[in-house]
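Given as structure tokens, the chain that follows is alone and in the form predicted on its own.
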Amino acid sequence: MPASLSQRARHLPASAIRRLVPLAVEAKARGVHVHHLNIGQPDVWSPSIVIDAMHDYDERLIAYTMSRGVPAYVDVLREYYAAYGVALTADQINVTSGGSEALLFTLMAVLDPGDEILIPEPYYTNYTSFAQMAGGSVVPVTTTMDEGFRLPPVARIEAALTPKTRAILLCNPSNPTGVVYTRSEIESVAALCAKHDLWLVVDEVYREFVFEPGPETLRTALALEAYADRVVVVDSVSKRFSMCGARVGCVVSRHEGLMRALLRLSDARLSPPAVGQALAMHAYHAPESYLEQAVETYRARRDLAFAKLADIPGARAVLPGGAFYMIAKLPVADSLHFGSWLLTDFARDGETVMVAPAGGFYATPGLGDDEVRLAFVIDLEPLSRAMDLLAEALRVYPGPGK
């Protein structure tokens, strides 16, 4: 009989985002052209100065870094963190593998086996393996499509709560909504988390794509001073300047027990990459114009995403305010259904698009059955044509069993 896998092992969810690659691999074997509306990789080029870095990187051997990350990159961050009015010192920032470890490893600071998170669904699918990896699970507070995915009420929230609940996980801008939670909104549940003793953890890693800023705008929840001790901050250069490659992630706190927990996990993995470190520190002295033009790059394909889906017959969405993501209701009852039928039976002139069902989103069952994430992440005109196929399929879609 051959050894067993671990509970955990069996249990973790599948990818949402790329339970579906396997059929995109597939049709691309049959000369299918698929436009990949499905996973949140830009196409905006990383920063030229990056780029010049990674041609001009000279070092004989690339060797391990301090484990809480390079001090000049700490101090880059820093740097970073004060134009945003938030003084940090250095042993405030903990830089890790993609912002995918800084979740893992604040998770693993925070949460004991059987304790349990509080998150809006939808989420960032990940969120839920990174918890059970934790020894932990997710306990969905529900937002709405009818209600612009906003934050539910503090009492419904609070009413979500149970002895077993040690933290609230909030992403602004949101993948995969793109709502932009306003000050007022953080900072009521900071108040509850103070009120139950309870971490607040807030991924940013979209912090600076936000469309329409306003004076409610909270571009970082550091900002909320009189919560220091309990907010922890998720970041990385990822998404921001297009570096998903990288692999170079932060996570943030004032809470000096926390640190020094995160400073213990990081030693034992020994060290954040040395080489995209070298290279995220260049990438903080891009021009001003970069993170501008990338903004209303994102802005554009928005706006041509939202437009034309409101003219798929049933088909609707909220307009992002931020990130580049968006949560589609289709007329489909099955959208794991539908994505699979897309890179399996469809094309026209040669071509198909992949989306990812929103089932996977949720952690409530039977929610975003109907509702697929649409990654707004290439170019204007192939972004045309994705969504015009996405209209064609639903028109000849027939629907399981058939």
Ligand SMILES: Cc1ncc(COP(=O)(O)O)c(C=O)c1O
Contents of the next structure:
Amino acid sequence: MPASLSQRARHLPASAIRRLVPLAVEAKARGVHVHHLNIGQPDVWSPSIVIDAMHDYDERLIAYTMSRGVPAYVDVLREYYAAYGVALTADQINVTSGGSEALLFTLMAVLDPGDEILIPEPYYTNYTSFAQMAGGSVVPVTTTMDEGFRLPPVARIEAALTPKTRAILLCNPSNPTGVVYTRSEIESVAALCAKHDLWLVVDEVYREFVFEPGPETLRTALALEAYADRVVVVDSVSKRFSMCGARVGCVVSRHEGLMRALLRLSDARLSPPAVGQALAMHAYHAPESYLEQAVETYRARRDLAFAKLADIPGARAVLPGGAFYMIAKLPVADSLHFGSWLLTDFARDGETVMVAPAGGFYATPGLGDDEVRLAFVIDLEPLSRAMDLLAEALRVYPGPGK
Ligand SMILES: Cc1ncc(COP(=O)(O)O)c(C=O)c1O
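Please move on to the form predicted together with the named molecule, as the form predicted on its own is already shown.
After this comes the whole thing, all chains and molecules, with the earlier chain placed first.
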């Protein structure tokens, strides 16, 4: 008998975003140019101050750093949060290998095996994996395009709580919907968490990418002082500074016990990336115009993609308020089939487009089958071309089984 795998390993979901990758590889091998609207890899350059620092990096030894992060980098993060009106001590910040490890450690610290975490769907698919790695599971609360993907009334969220619920997780601004929750929406979820003694985990890795900020914009849930003892924020430089490969994120919370638990988890894995932190330190000193331009770039692409989609018969979307994604409803019954077909059977002038079938962003089976997620991570011109290709593909798509 061969050695067997754990239940955990066997039940981890395959990445919905990456499942079409082999088909894209084959399409490229045939010489087809694939426009990638499927994955959240930003194309905006990292700040030049970071690239310069990378060239000037002259350590003779790449050593471990403190497991909770380089103190000087933690200080930079404290200054960054102070600018949002949030005063933090150094031990309220734990630096991690990306937002991914921040999420994993947070869920490991708050979920026991069998526990549940409530998340509005559609949601970033890896939440399911992280919850399962922590021994727990996701209970989805469905949000819909017809309701602008906004949070459902609190009573509907409350109805989904069970004795095993330990936390509610929000992504603000949201991947994959681009929805930006208002201060009052987040406050009402925080109040619900207080009522039922739950953690409120808020993934804010797209914090700055809000296209029409207003008085109701809450840049960080850490500003909800009344709920300071239950709010846990997940953060990262991956999207903010287009530094996905630096692998630097952090968890921020005012809850002492949680931060102690995170430190024990961090001690066990020894160190977040030393080089990544050395570079991330500089990113926060990039000129303000860096983020302003990035937001403007994503906003212009959002406008273009939204307008182009509106011209496609049978397609619709909700105008994303932030991040760089949009869920698009398409006149197809099986977006996984359509997404595959785009790569295997469709091309115009040697080009096609790759999308992320939205089913993978829902925990409820069947939802998202007529939706795809589009990411605005290519320039306006190729984006325009990609949207034209999508329109043309939908015109000629024969449907499944043909
Ligand atoms: C909502 C959200 N959270 C967290 C992450 C993790 O990013 P990283 O580990 O690169 O910080 C991503 C990456 O796409 C994301 O979209």
